[in-house]
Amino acid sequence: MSAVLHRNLKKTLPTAVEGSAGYIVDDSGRKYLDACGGAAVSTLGHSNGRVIAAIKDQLDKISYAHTGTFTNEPSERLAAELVARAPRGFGDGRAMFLGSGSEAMEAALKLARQYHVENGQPERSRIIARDMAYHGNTLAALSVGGHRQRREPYTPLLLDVGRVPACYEYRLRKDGESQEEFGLRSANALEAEILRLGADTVAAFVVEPVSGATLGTVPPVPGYFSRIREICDRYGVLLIADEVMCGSGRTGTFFYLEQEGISPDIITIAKGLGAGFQPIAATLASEKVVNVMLAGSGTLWNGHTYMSHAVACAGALAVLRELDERDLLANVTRQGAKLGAKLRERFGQHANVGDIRGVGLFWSIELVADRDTKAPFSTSAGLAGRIKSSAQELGLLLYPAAGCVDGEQGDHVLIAPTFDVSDSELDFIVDRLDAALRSCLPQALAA
């Protein structure tokens, strides 16, 4: 019997062994193609040996010095390389570097309550988000993430946060309407829920710019951003873009609101920045909240005792370096825009694929038991599980969820591959996707 604390305490796991490029081994001999990178967390594979050796050459010069006393080179030069990467309009910003993306959205929140205390508006301390959004685990991240079934069970504890729908083209869009009047309509329901709350009290509004595992690589439709932007900066709100999941190259740009042609005051990334081969995350301040911070305490409010991890931002680096050396972010476009035309190719007229979506090396299908109705599966049919497992039979690692309806109802299958996944990998994805869900729906269709 393990003594880990499991996910799942009644299930025994396979043992991961070995990593190399998009694969995994297991302790069986087993090999995986990894198409969703756990999380889409290893965007460079299980084995890059820069990678590996920036690390290690960090080792040997020193692992750990407290913040509070000393800084270190490579947090000081990723931070800088972060900053100069961020959407135009963010300025001579700053960052912070955590463990976790949950640690980086905490910080990105104390950032902005900051921000405004420091600025002579205490009165501002709430924060809007949207529904169906996950934003982590930790406490204050859960309170701003919108997914029911992960908040549930610890709602007494939750922070009261405004809600506003997502921007879900699929599920929310009305007929008749063209993409453009849903992107004002969705935006707008954030002036409306400033003005609800009253608008001197809002502090920050939070959003994913591409929804991640729980709607599954939801993209805006045009405008949305730019009107969500105007608003903010009409009442006076701070926001802070999560890409935690969306940001790092996933989606072909550093960042994925360089493409919607905004700058948010306060971004979150974590996932894809260590590549899955040391722990880290960051949290990027822009000049407009580093200025207010300068010019009141001079000092930031919220520490943590593994900020700026001298190994972790080294890896961090060697990533950087091997996304431009080897030019990956435009095979994450190109490579993206074939997994796309071949998902759509093969599932788009699928009698229980309702939507294909995504953008980068980023997307999702949603299964649906009625594609004109768009009703989903019973919860009782488990499909998204079913499709996760009988993929593994099949070596393939995929992200399946459930709930992107309503929090319970809605399954769909998410796809991340590693940045530099092959065409031969692409059609293997697709093929063993298909035998997953020709292996699932006829049960869950008889749910």
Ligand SMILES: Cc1ncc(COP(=O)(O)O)c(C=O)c1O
Second form
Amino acid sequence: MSAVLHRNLKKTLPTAVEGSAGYIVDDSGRKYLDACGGAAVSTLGHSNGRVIAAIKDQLDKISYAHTGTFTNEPSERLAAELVARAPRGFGDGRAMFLGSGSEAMEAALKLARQYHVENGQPERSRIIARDMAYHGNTLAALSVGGHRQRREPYTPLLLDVGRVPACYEYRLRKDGESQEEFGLRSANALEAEILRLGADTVAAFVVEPVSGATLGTVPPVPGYFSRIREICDRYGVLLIADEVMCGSGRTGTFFYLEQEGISPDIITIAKGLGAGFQPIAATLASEKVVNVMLAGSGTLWNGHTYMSHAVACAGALAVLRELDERDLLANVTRQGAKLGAKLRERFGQHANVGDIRGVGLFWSIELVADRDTKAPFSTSAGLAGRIKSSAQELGLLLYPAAGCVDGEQGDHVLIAPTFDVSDSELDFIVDRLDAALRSCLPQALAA
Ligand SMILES: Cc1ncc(COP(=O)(O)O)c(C=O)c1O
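What would the structure be for the form predicted in complex with the ligand, rather than the form predicted alone?
The next block holds the full complex; its first chain is the one shown before.
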């Protein structure tokens, strides 16, 4: 019996004993192609020599010195590199480093609050977020998240957050509505919510630019984000982009919002930043935010013991070197287009695949009991969980999840392979996913 408080207290998990490129080997010797990087984390696979060497090297120099007293070289270099890569408006911005995406989101929300207080608008405290978003599991991050099941037991502890619909084209675009009209309608819901709450009470709008775990890699429609930016500017609301999952190169650019040509005020990144070699996340504050802090208290009101950890930052710097020197983001775009094409070719006409969506190496298929009505499978079928187990039996690690329709109903399968995934590995992913569907769908249809 394990003494670890696992996610499932009754299940015995295989032990991962070895990582090699895009593969994980367990204690029974079974080898799995990791096509989801856990939760879109392992962008460089599980055995990157350069990152491991950088981490060991930093351990030999110094690992921990309190950030109230000292800075360290890796965090200084990493912050400078990230603000230089960020969209315009971050050049003289700053970055803080934390241990998880949830912590980065807490820091982002607190930073937004600090900005308004220091800017002479302490009445701005309300946050608006989208339905079906996931922003993490700490209490404020869970409050802004819109995943009904995950929130449910904690409801009495959560903040009261304003809510707008996600930009979820497959289910929310109306018949006869163009993508642009849908984008405008979705974005305008933010304006309505700001006005409902009282424009001078709203601090920030929080959004995953490409929805990740809850909806399954839903990119925005054209025009959505430029309208969102306009609305935020008009009402003095900060735009917080949660790129914890979709950032760090996963979509082919380091920050997804580069592709939309707009700049948020605060950005969070995590998963691919450390690529799984060390836990690390970042919250980036734009010049606009930093300038108010500089003109005000000149301090950051939110600190943590392990922030800007030298070893984690050294690992992340080596991850950036790998991305640059191996031109991996070009590979993300190239192999991502192939993955999308292969998924469409294989499942485009599949009776139970309602939607195939994604960008870069960040793709999902959404499963439906009926393609015409888009009816989801019965929750009692537990389809997402079955597909995960079945694919694992077949040597493939995927990230299926339930709840994309309304927090409970709806099943999708998320695919997020390593940035250097090969053509034959893409074929393996599509073949084994197909086999997993063939083994699970009959039972789900009968449920
Ligand atoms: C978009 C997004 N934000 C925040 C988080 C929380 O990150 P963590 O699990 O590292 O706390 C996640 C995790 O999946 C995420 O996908």
